[in-house]
Structure formats: structure tokens, C-alpha cells
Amino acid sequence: MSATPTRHDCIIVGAGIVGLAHALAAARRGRRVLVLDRDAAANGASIRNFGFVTVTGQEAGTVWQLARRSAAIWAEVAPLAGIPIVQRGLLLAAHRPEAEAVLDAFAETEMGRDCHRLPADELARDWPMLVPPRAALWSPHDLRVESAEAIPRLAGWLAAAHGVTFQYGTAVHAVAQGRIETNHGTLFADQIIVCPGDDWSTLFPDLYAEAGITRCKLQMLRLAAPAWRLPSPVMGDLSMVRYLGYAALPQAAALRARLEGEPAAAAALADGIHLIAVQSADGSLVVGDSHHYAPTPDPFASDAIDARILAAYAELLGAPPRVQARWTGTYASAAGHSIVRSPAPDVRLVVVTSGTGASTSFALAEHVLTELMGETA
């Protein structure tokens, strides 16, 4: 007689941050969870980023609330999983009067609660590495982990503390209610959550097409450790016309017009560059990034784009240190924060389409599991 196939409570396809967030939400509900991934380890968008759990500047409303909740979950699970939080907070530095107006307007919103402008003497004392800005707003809400370390440690903790099973090197060919076809055979589960990121050719390509999902390619750099340490991650004027929490404010229109009238800033905007600088435990800096969109972006990094990123860095922090590493990444991109679809009963397709997986996935997963399991929100 053939053995009865193992049936899992919940199978999750994808071991990036979106998949791991859903594994945590399911395990906390007492589900027996299996996570599948086609690669030997996570190597996509989940590790090719800043590791910056960004709350401040997220789009007002639902996305901001998701980011607030996700940051709280990160702060809870990081020490349990042995994940260092290497930086906390965010400094937003304004070098143009129009950017200063955006800071002041943001501080008056609900999202600006607990944020405050730093006085000149405090800036000079604690942020001597900055090219002196006109104004700076500090937020306590954000935190940063080292993505390439955090993702495998999170997976290891889910296995050790919550009994989550991981099966790497497993390609999923088809998903239907209660059933998954893989290169290792058929698997069965009461609930299935598919988190494939920007891979739209394998599973549910019609839903990707319907949502208008394409790919965003980014470029990032790691710079050698300078002789100082950033008290927190830092952003500049370019970020205020990209992050919707700032960019949607009426005052941002004047800042955008000012930037578009400056040749260097206009070139940066054309490449989707908004400067973020964060610092790792070893002192090195991660800076970026750029944004270009295509169904299949080319795999090549542009020296001209790197030069524009470094020019934006120089405006904020002076002469950049030596470049130690360069890389590109891609993620699924479409209008809106994410898509959650039900292609079959008890099956959910979940794709974050805004580049905010690290910042919002934990809370998004809670919403998905609440709905999938018929719980009261």
C-alpha cells in the first residue's frame, strides 16, 4: 500500500520577506507551516535593499498603518531571532527652502506626530558629517536591519521557535485548491499562500497582467567606512518628492518644480534617484537608489547612474568614500501598495508592488491570514 501523503495546514510559496511574514502570521495561529522556495536561499529583492524598515514618509492611511505595525513586529522578533537592529530613527535633511516647507507641512500631519525639527546646535553637535542643511526633521519610528543577515536568521528562528518547515530547491509548477505540483511531487495543504515576487511567468500570470505589474530595477552601492557614524539613516530633498507621505503634500509641488529646474537634480529625478544613506555595523555605508521600469530590465549597472547617486550623496554628506560594492535588484511594481488575490478557494496570491516589502509585509500578512481563516479583524 502507498503511504498517505502528508497534508500541511498551510503551505507558503516563496521564502523572501513576504513569504516569511506570512509564515510567522500562520504559525502564530497554530498552523503547521511549510515554506517552499525554488532557490537554495533567498537572493532576490528581500536581500538587495537597505534593510530599512521605513515608517516615516510612507503613503498616508493604510500603508502608513501597515508600516507602523510591521516596525513593531520587527522590533519584537529581531532580538528573538538574533537579528541586530543596527540603526533606529530617520533624519530628513532639507537643503532647499521648498524642502524645508515640506518638512514643516509633514510635521503638522498625523504622521509627523513624535517627529521634531532639530535645532542648529544639536545638528552641529550630533550630525557634523552633514553638509549643513536649512532644516532637519528627526523621526523615531524607523529601524534598520542588515537584510542579507536578517532574512536567513528570520527563517532559522521560524523553524526553531515555531516549527516552520523549509524546503528549498523546490520549484512550484501549479497551484489549485488544496494542492501544489512541484518538481519533487505533489503536496497538499488546507491553505496555500503564494508570494512569488516578480516571477509572473510561472504562477497566475493572468492576475499579474490584470494588475499591470512590471519590474522595477534599482542600483545600489556600498561605500567604505568613513571616520564618523550616522546616528540614524538619512534622506534628502529628492526623497521628499518620491515618498508619498511627503510627495502628496501640496508643498511638494514647489520642491519638485525647483528640482526639475536644476540640471543635476533633474537628471537624478529622471533616473528615479532619491538618496538614502544607511550605515552598517562595520561602518560601511549603503547608499542608493535608482528606479527604472520594464517587463524584463537589462542586467547591467550604469556607471552614469552610480555617478548621479554619488552626486546626490555629496550634496547631503560631502565627498563620498571609496565604492566597495555595486549591485542591482528587481522587484514587482505597479500602482498601489500590493495585490491580494484569490485564484482558487483557500488560495491567496500576495505581491507587494511598491518596493516596501521589508517595511509592510508583517502587517499585511496579518491581514491576509485574518481574512483567509475567517477571523474577525
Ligand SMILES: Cc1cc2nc3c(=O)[nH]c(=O)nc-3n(C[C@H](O)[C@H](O)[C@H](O)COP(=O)(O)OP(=O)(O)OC[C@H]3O[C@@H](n4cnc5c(N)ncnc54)[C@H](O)[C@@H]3O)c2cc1C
The other form holds:
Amino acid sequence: MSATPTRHDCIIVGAGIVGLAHALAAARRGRRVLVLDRDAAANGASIRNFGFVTVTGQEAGTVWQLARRSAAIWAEVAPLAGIPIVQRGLLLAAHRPEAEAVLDAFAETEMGRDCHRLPADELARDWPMLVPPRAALWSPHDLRVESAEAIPRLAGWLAAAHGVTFQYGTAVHAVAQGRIETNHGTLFADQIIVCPGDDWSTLFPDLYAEAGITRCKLQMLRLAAPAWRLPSPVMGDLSMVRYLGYAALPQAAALRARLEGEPAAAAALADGIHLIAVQSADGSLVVGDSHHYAPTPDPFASDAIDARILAAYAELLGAPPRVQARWTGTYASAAGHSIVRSPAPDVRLVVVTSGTGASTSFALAEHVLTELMGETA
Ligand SMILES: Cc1cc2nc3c(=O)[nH]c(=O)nc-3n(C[C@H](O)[C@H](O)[C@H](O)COP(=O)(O)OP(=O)(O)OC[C@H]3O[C@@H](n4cnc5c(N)ncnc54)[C@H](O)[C@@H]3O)c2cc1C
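Form predicted alone already given; the form predicted in complex with the named molecule follows:
What follows is the whole complex; the chain from before opens it.
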């Protein structure tokens, strides 16, 4: 007689931030959760990113609201999970008059309500490391964690505090209503949430294709600790034509035209480069990034692209310190923030397709669980 197979309330495929966010939302609803990941530890986009939970600059409307709610969840969960919030806020520094106009227009929107222009004396006092900008807007909403530490700590806390079980080294090769096939055998669950990031070769490749999902490849750098400390993460003019919260404003068109007319800025734009600089606890800086789109991007980091990222850094922060590390990452990319599909009644495929998973997954997961559990929103 064969033993009755264990049936789980909820199985989640993928232990990146999207999977962990769903594990939290399910566990908070009293579900017994099992998380499966094919790797020995999360090793995808979720540990390669800036760990920058960006609110200000996200697309107006739903995405901005998802980011605000997710930042609140990060702020609540991080201390419980022993995750240091390494930096808070965001400084948006404008060096061109057209960028200042974007900044002013943004400050007038609902999203700019709690942001404020830094007076020149405050800027000079607290931000002496900046190449002096014409203007700067400070946002209080954003925060930063060190992803390579935060993701394992989040998983550890989910296990310890919420009884979530993790099974790494488990490749899932088929999912159907109530049933998962893995390299370690068949598992059964009432609900299954599939969060495989940009791996569409195994599960639901047709749904990825239908949604027009491709991959975005990014180059990132870690620079040696300078003599100063950044009061918060910082972005510059190039970010104002990339992040939709700014780029969708009418004033951004003049900034784009100006940047396209400058050879160095135009070369940066051609590589999808904008500049984010964040600082880690040891003082080193994480700086990036570039964006190139292809279903199978090559795995090579280009020195020329790194040089353009460092040139964008120099425009914002002066001569860059020594490069300590370089890496590439990829994420699933398509038009729109994310896809949530229902390949079977109690199965969901959830993919963040906008490179904002660290910033929006916690809130997205709450929406998915609300719908899946038949709760009133
Ligand atoms: C360089 C870089 C910088 C970024 N910066 C930011 C940022 O500052 N702020 C921000 O909000 N976002 C940022 N992003 C985007 C963000 O990192 C992603 O949106 C997010 O990490 C996606 O999370 P995920 O869980 O879907 O994917 P992943 O982290 O890739 O996790 C997917 C997991 O699923 C597992 N898996 C896949 N298929 C299977 C299978 N068949 N069986 C078992 N396991 C499977 C994989 O092993 C993997 O662990 C950045 C991304 C990159 C690459």
C-alpha cells in the first residue's frame, strides 16, 4: 500500500523576490507554504540588483501605488527579518535646465507631494560629493537593502517566523491544477503560484510568448569606498528620461532632445544607460546600469559599456573610484508592469516584466493572493 502523498496548502515555484513576496502573502493568510527553487540558493535578478526599493520615479498610478505599499512592507519586515535598511530616500539631481524643468513638473504631481527641493545651502552642506547640480529633489519614500544578504535573510525569516518550508535544488518541470512534477517526484497543493522570473524555457513558455516577454540584460559595477557617505541613493538627468514617473511628463521631451544632441549622453542612451549610485554598509558604491533587450542576451560584460556608465557617474559624482566588481543580470521584460495568468483554476503564473521586482513584488503578491483566495479586495 503506498503512503498518502503530502498535500500542501500552497506551493510556490521560485525563491526570488517575487516568490518570497507570495510566500509572505500566503503565510499571512494562514496557508502552509512550500517554496521550491531549482538552484541551491536564489541566484537570479533578485540578488543581482541594487536592492533599491524605488517609489519616486515609478510610473504614475498602479505601479507607483504598488511601490508605495511594497516599501511599507519592506520597512515593516526588514527589522523582523534582521535585514538592515542600508539607505533611505532618493536624491534626484538635475544638471541641465531641461532636467530642472522635469524635476519642477514632477514636484507638482501627486507623486511629488511629499518630495522637496533641497535649498542650495543644504545641498552644499550634505551633498559635497556631487558635481554641483542646478537643482535637486529629495524623496523620502525610497529605501535600499543589500539584496545578496536580504534575500536569504527574508527566506530564513519566512521559515522561522511563518513556518514556510524551502526546498532548494528542486527543478519543477510541469505544473497543473493541484499537481507539480519535479526532479524529486510529484507534489500536490491546493494552490500553486509560479514565479520563475525570466526562465520561460520550462514552465508555460506559451504564456510568456503570448505576453511578448523578452530578456533585458544589465551591466553593474561595484566601486571602492570613497572618502564620503551618500546621504541617500542618487540619480541624475539620464534617469529622468528612463523612469516613467518622470519620462511620461511633457517636460521630459525637451530633456531627451537635449541629451540626444550631446554625443556622450546620446551614446549612453543608445545603451539604455542611466545612473543610479547607492552605497553599501562598507562604503563601497553599487553603480549602474545599462539595458539591452534580446531573448538570449550574450553573457559578456562590455568594457565600452562600463566606460559609459562610469562617464555618467563622473557627470554626477566626479572621478569614479576603482572598480571592485562587475556583473551582469537579466530580468523578464515586456510592455507593462507584470503579468498574472491563470493556466488552471488554482494556478497562477506571476512575472514582473518591468525591472521593478524589488520595488513592487510585496504589494503585487497581496493582490494575487486576494484574488486567488476569493477575498474582497
Ligand atoms: C542588474 C539588475 C538591477 C536591478 N535593479 C533593481 C532595483 O534597483 N529595484 C527593483 O525594484 N528592481 C530591480 N531589478 C529588477 C528585479 O531584480 C527583478 O524584477 C526581480 O528580481 C525579479 O524577481 P523574480 O523572483 O521574478 O526573479 P528571480 O530573482 O530570477 O527568481 C526566479 C527564481 O525562480 C527559479 N526558477 C525558475 N524556473 C524554475 C523551475 N522550473 N523550477 C524551480 N525553480 C525555478 C530560479 O532558480 C530563480 O531563483 C534589477 C534587476 C537586475 C538584473
